[in-house]
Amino acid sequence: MTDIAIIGGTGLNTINGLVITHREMVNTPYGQASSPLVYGELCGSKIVFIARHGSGHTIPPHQVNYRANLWALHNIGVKKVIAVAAVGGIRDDMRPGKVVFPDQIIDYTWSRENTFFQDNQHVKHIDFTYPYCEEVRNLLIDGAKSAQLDPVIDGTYGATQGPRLESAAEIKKLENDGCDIVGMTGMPEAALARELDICYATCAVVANWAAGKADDVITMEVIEANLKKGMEKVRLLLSKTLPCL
């Protein structure tokens, strides 16, 4: 049984160095997962990997089947999840290329299937005071420091609907609300993991300054260049963290 999973976001559809043993396409009570579950060994640790946006990055954030993805991982016995995500930087120290481990989240999404408890099922009111698992988060922070990545070890993730990027006025509102980074996939993924008692933490890579935080217009070329550098840091981070998990 594999109890560690990595959910790959934009920029991490595959993991270099993962020695794959097999793949499994999963149909769940909530529909089909975004991609096959990829089983393998990375840095001496057995893991399972799933691509949040599909193997070819074809699923936009608002159409990801978050329930199917988390249920599929839970069903095979996964206990700990590292969720990799690309984000925009709002706070001054959240500059492009930074690796960030948020400790809070604010949900601005709508119309997403955001709970396993509906259709007259027994309701589970999860405690979401601290939305990320401190055990996994602290191990990620220690791994990043060991790799000399100079991580940002706190911050509030503002989860927006997407798939479009935000306006400058929207980012100003998020900043006033206390958000430090902005992304499109943080919710309901974190809450669904909590409902399933999965220890979940996010490793965010800042791909660009959020709208209005820099003079330049945001382009995909800039995002992709920053993500390429950032995901190399993630791979180094995983090599330090996975043995500890």
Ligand code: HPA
The other form holds:
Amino acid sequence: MTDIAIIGGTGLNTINGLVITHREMVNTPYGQASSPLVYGELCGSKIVFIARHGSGHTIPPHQVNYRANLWALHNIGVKKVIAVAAVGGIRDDMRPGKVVFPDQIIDYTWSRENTFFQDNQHVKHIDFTYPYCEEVRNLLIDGAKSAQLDPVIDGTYGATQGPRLESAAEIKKLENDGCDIVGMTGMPEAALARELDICYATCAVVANWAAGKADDVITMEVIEANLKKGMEKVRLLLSKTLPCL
Ligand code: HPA
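Cool, the form predicted on its own is there; where's the form predicted together with the named molecule?
In what comes next, the whole complex appears, and the chain from above leads the way.
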């Protein structure tokens, strides 16, 4: 039994060093989760891992079944989630390769199943003033600092619909709105976790400068190369953080 889960994003479909005990394919009242739940031990801690985009990275951000993923984790008793996510950097200090722990979010997504509270249920409004769980966020920040990763410890995540990247004007608009990083998977994942009382924090890895922030064309090669480096940092910080959770 474990109460800690890691949701892996682009670049983190599997976790090196995870000693796997078993895998479980899960069907939920909301449909099938993106990938099997992978149970195992990482850095001395029992964890469960799920690949947000599927084991073979085949599910685009707007088609991820966020409700099924969160429900599957909740159903096995998960109380804390570390959500790893690739993002584009908007603010000057959000350089490619940086690890960022956002503390706010703005939702620009649409047409995603974004709540568990529907279908004639009692109306419920969750408090989302502070969308990320400070307990897990702070432990991640401490872990990243002790791994000497020089993390960025604040920032507003702009959640866009994808799957295309943004235009330069869209990024300018997001920047004017106060967004510091941009990604496609932050919502409704964070809100669904809050609806289930799961303590949820994001560990974002900057894969590229957001559109219009650098002269170069944003290619998948650049994104993948930066993510490869960034995900090594994530593994390092997990090794420092997990024993404390
Ligand atoms: N925009 C949105 N999502 C992303 C980006 C981006 O530039 N890079 C990685 N995920």
